[in-house]
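Just one chain is shown here, as structure tokens, and it is the form predicted alone.
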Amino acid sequence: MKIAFFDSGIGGLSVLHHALKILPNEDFIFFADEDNVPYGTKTREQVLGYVEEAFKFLIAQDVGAIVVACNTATSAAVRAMRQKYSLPIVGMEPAIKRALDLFPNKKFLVTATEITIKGEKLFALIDRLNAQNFAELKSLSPLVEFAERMEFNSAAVENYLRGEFAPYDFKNFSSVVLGCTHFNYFKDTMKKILPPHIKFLDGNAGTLNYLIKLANLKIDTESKKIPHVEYFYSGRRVTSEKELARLEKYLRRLDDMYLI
């Protein structure tokens, strides 16, 4: 099956990166909307328009399923896309349930972009899981732009995160939920700043597990097959050696972040 992974930028590569490890027998398209990144600072109406254009393009590529590997786009547009298209569409969900399951009755910090933090979808999830007394919410939207510049552990990134985390007494927290796929690139910098007991949780595995169930796929962690991936920036196929090398650098960094 040809599966599309869609994101505002390169954050969704973290979801594709996991798919490459467990679904090597599938073909993949990765669509980064580089013309309009970041989504987190846009209006919900703008994001919905961007997602509609991306879906039109991806449907024309004859994909069998679409993973919206972007929490912001999921919050703003997945419901509308499911009403419009019949193929399997899988969105992202912050790993709040996982935080509750792993650390019962412990507080955790949900980090995401502004749209996700303020979105009805996140509050509905918190209510559904009865997590109101444990989840604290924090927007870290500038991390998206840092990631797009491949600036992961500079002094500017570290100072920004120290300032944003300063109000929290992390002795009382179990984990940080990474509610934006761009945030996976910063696990090492966050680890440097935060106490050693803090765990980092994302929704990548849960998203792919749902895709596997919905599209009737089979996990294969033994295969030596190298999956075929086509990359697109806002509908333009990526063919230049420079850009393909850039994407490969992101994937190699994700190899390092995978174990944190």
Contents of the next structure:
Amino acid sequence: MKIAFFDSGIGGLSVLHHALKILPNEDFIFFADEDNVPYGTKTREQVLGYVEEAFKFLIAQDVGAIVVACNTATSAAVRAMRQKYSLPIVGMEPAIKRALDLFPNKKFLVTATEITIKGEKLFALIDRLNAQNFAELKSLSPLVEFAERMEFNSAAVENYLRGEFAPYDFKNFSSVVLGCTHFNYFKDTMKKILPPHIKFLDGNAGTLNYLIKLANLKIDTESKKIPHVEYFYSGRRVTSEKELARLEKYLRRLDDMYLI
Ligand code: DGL
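Next block: the form predicted together with ligand DGL, after the form predicted alone:
What follows is the whole complex; the chain from before opens it.
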């Protein structure tokens, strides 16, 4: 099946990276809305408009399922897309359930973009899981632009993160939930700043498990097949060596981040 992964930018590659490991027999389209990134600091209406355009394009590519590999777009637009289209649409949610399951009764820091942090969807999730006393929320929107510039561990990134993390007493926290797919690129820098017991939790495996169930796919971790991926920036096929090398660099960084 041809499966589309959609994000505002290169964050969604972290979900695709995981999919390539466990679903080698599928074909993939990766759509990064590079003309409109970042989404997290725009209005919900603007993001809904961008997602509508991206979906029109992806549906025309005859895909069998769409993974919205973006917490922000999920928060602002996934419900509307499900009302409009009948193919399987899988969204992303901050891994709050995982934090509660792995570390019961411990606090954790949910990091995401401004839209996700302020969105009703996150509050509904926290309510549903009874996580009010454990989930602290922190917007780290500027990380999206650092990631797009391929700036992961500069002094500017480190200073920014030190400042944002400074108010929390991490002794009492179990983990940091990476509620934005762009944040996976910063695990090493975060690790350098935070105490060693802090774990990083993302929603990638959960999202893919849901995709596998909904689209009736089979996990295959034995095959040596390298799946076919077509890359698009806002509807334009990426063919230049330079841009393909850029995407490859992100994927190789994700190899390292995967181990943290
Ligand atoms: N990668 C997106 C997410 O997971 C957001 C990035 C953005 O702000 O554009 O939330």
